[in-house]
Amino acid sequence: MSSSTKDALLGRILTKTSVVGVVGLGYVGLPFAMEKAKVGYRVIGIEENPERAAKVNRGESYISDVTSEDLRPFIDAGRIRAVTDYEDVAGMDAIVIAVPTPLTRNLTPDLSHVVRVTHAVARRLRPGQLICLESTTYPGTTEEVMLPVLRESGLEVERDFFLAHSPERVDPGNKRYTTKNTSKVVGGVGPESLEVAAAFYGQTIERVVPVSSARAAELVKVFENTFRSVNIALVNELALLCDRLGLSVWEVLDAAFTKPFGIMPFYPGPGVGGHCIPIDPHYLEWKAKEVNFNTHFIGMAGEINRKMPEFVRDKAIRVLNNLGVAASRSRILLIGISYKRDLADWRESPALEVLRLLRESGANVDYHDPFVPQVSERSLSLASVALTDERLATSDLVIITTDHSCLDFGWIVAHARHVLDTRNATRGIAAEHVTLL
């Protein structure tokens, strides 16, 4: 019966006449989703935010690397449609899962989403499926966590459905590097769901990279953020030796990135953000230690750039008081609450931190993001204000967190009292009163 299955999913596959789900339509899915509706598939797009499918069926993107314009013509000829719930699942020949893998507080995995879809998935079960995680997770969530469920529907992986994983790629905001010319890793739970995804992924991507089992190919994924978790947080160590010694890191760093071989250029900040650097070197962690093994770098890495806001608001007090000023009666103004530039993404942004840790003493913080008008998170709960010239000089401290493209660091500097640059967004700006992390 596998043969047979297989072949005809197969055959659907590479005629393009298969169903493609895509659970989760963010800045993973919704490209994804879009880059199958363009090749000639239909797909439905399974989101759970009532707003956000709403939004798609109006052919409204929320992200960045989806244009309304584009997105609205395949919703126009019914390619793309959103739905809330699961009861399209069995129409489905392909299902990609890509739903958020969060952190508990005590920096554990939390894969509550992953399970949940999973055995909403399991119900609805069905002969001739492929189901694939692009969620980032630690190695053997695929075959440890999701199979299990799956087989509670009475069938059997590798003959009646194809299960594997193929990490996400997606670096947001990135215009030369998209969902369709990233190589794809894919890895599945047997040489036949290896053989059905990479040909899913193959009428797609440009490049797929298979490799040997589903594990091989999380762990790919982890490592990749890990290397640069550790590389930032390598930077961001000699950012803070560099302070103690009195010398400029960027200096530094721009004449060791002059270097032709053997070196690669990483940037120090106020900390690391989005979905993925400051979260999922952790579930390797995590990870490790089921199997009795100490990850020393990483664990490392994640305190150095855990420590970077504090880092930020206690050089931010040093400057207030070689300006006369107490943290306790300033007014701070921060550029920038997204955690990269022109996004509009806040999640897990040093910005935000450093906003919590300057208002814990005592200052008054208001932030200016012409990406993110409002920020409601736990206890916060903020509107981006104006950037105007009395607004800078009326501040005592302007701190630049984020280095949008669109904003005047030049015309910044200019109005400001003084500014405190932790992106060095102030380069080539000649001006006594900018302090550099």
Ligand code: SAJ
Contents of the next structure:
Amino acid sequence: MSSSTKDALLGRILTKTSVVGVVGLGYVGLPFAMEKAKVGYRVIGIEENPERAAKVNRGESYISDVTSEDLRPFIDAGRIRAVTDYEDVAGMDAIVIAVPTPLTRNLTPDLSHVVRVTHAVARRLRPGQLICLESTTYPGTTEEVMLPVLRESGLEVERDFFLAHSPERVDPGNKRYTTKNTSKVVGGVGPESLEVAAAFYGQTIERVVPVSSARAAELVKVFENTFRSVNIALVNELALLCDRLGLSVWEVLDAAFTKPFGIMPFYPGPGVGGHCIPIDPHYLEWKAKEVNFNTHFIGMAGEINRKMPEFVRDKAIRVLNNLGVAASRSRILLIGISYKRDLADWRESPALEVLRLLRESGANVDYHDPFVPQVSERSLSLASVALTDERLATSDLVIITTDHSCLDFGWIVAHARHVLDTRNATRGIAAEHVTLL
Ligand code: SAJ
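If the structure you just shared is the form predicted on its own, then what does the corresponding form predicted together with the ligand look like?
Expanding to the full complex; the earlier chain stays at the top.
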């Protein structure tokens, strides 16, 4: 490895004169671009969605964790700009890739975005660049998928360019832990790559956690999300059991979480949404099969979590029957359609699945969500209805699917005929006509 190449890049990183490229200005890329601009780097975001790129260049943020007021000064000062193509890649010193890693319909990894972007970067790769993948993926992606493509440039890793994996750890909507103060795991395809990547992230993130390889870094992240999926599935399964036993899962969990050690709070719900927890563990499950290893927990957890919307549908129908209302002639209002509280994101939302299942049962179902004015997906397109006392009073059943903190659940309970609360949002509100998950 020519240390002059590495030293020159390190010099540009440490003096913050390097140009940072961020491929994908989503919930990971845009906050990261902001952190780099805040400490003085010039950032070029490659955002293939022209509307999004145009919004960024107008200083308009579409990511809840970045305000337009914060973004605009960096656009005006030319510190951040968005482009929709890869023409500027050769001028970048460090290129962070934060593009989606979804699943195919049969739950196998879809790396098409990562591969397409890597080819585009490889065509313009030059000596002295750091490439870092942040997208959540299975162990081996950076080395086995990206590196061969980058080598098509004729350049060699550790000699001409540096390649690392540093998994994003963004908890959308979390006001306490941000890109800056959330520790960052970094693994290089070799020691030089680790050194350069650790220096790069260390300029803006308070704590960098180096690991021995890119594969280790990839596994750290999918383990983190598997940990959540399995623990959420555990409490979801407990909710299903409590329903059979006639016990309150919320009472049991509240009491269990008074234990001051050796336990961690998770809560049941209508299912698991978002673009991480329902998806990432299946990347690990798929990779494990390659080495003839069965990851039982991942499969079981996914199955239980995916079953929750049906459980909510069945429980809703049971409640309606007890009220003497046939599901096929019922009017139901869902409170909350996004996948978790205080967010506008309704991707993979279990609430949407609950709505779909209830409609299939013949019910007339609407939703109210202050964060989501409109949803349109596949065969479904509907708008959030106004939350009025009249709407509540004329709904046979109100189902709380997302517990947005801005909602007045006391008022909702006071005006609803019956409430099915899948989030324990009505905690502390005594009312006979509230049924908990
Ligand atoms: N959920 C439950 N019960 C729980 C916790 C969550 O039903 O006890 C549900 C939520 O309602 C939501 C889904 O699971 O539908 C995912 O929840 P989440 O809090 O994991 O939300 P994400 O996917 O937006 O963010 C997660 C990060 N969250 C936390 O660490 C709290 C983290 O796992 C990852 O950094 C991030 O995904 C990512 O990008 O991988």
